[in-house]
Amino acid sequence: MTATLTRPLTVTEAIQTRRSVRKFVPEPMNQEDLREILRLASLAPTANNVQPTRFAVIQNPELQAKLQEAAYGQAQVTSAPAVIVVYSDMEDVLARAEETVHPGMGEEQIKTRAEGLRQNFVQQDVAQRGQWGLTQANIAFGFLMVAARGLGYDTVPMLGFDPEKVRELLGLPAHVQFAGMLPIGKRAEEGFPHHRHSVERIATFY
């Protein structure tokens, strides 16, 4: 399995030389190196620090193929060594809302700090908190693709599957939220190269 780069890259290099590939090298993940992107994405901000945002990680080519079907058909999730599906259960932190508490503020603190948390989100639905929770977990998906270039790794974000199917599959209770869908591994391709707007185009400033 290929190590990590010698150097990590920049956040600047890694976000300008990500790509969206559909083509992988066909060689296992680093697991070192795995556990640190998601490690690495895990530092995403929440708000309260709620951390709704969860990880499916998928290195089994049975399941893979079954996660192709329930994304149309696109190769890219058997193509990759490894498939994350990132999404948000916000009834996991309500229920275990004191493990989002500094440990360090005491157990006083905790227990109000947790309460707080629960009262906060007790007048909305579990659609409406799953929703809220899928707002946080959108920024961790961004972070996770930076986290894997920045160690040379390649991804594509996806979006464009069937979430019924890919909750019974992972066994995943209805009310999760899904950020996205992310084959991950070394590129076979280069993937195309960027076009976007420009600054002036996208921004006004105040």
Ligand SMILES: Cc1cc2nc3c(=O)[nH]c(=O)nc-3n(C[C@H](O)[C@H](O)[C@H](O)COP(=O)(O)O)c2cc1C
Second form
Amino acid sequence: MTATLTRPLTVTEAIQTRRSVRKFVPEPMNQEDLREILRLASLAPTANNVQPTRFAVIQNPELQAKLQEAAYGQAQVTSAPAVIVVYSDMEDVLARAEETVHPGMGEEQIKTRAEGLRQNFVQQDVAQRGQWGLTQANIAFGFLMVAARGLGYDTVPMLGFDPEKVRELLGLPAHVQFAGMLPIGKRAEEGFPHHRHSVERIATFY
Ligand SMILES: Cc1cc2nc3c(=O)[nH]c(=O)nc-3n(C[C@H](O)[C@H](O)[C@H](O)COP(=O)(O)O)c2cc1C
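Moving from the form predicted on its own to the form predicted in complex with the ligand:
Following is the full complex, with the preceding chain placed first.
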């Protein structure tokens, strides 16, 4: 396994040097780095701190081959030593709403706040809640890519897959919503230089 960086990249360096990489060095992920990347992604903010984002971490060539099929044959799914599928699970959040309240609040407050959270979503159906949870998971998906790059890894965000097939392969319930699939490892190609709109094109200053 490749040694970890002597120092993490700055946020600016990580954002500047991240680019989609679709060919990876065939060596396993450093497991400590992998956990640290997931921990950093878990620090992404969520509304009311509901934390609906979940990570399915796959480091299994056979399962990756099946995921590649579900991703219309995209080769990066088996080239990478690991694939992280990021999804939101609002039903899990509501089933265990107490977990989202800071333990320092005390038992009564935890109960009241957890009930309040359930009430907030009682008017919505499973699909609406799922969609709302997805907006939160998308933020963590962004953090995940930057955290990975910060520790010297490369990724490619992917939505080009059949969600029903991925759900089945990972044994996930029908209500979960996918933010994306993220092959991760060390780059074996440079990827493309950034091609982006200018700030003037996309920003309006008031
Ligand atoms: C939500 C999302 C879904 C994407 N899906 C795919 C995909 O299925 N396959 C793929 O090769 N690239 C995919 N991409 C990568 C984009 O093509 C890439 O991010 C974009 O061209 C900008 O290039 P860069 O990431 O190198 O800056 C996806 C990117 C995002 C953000």
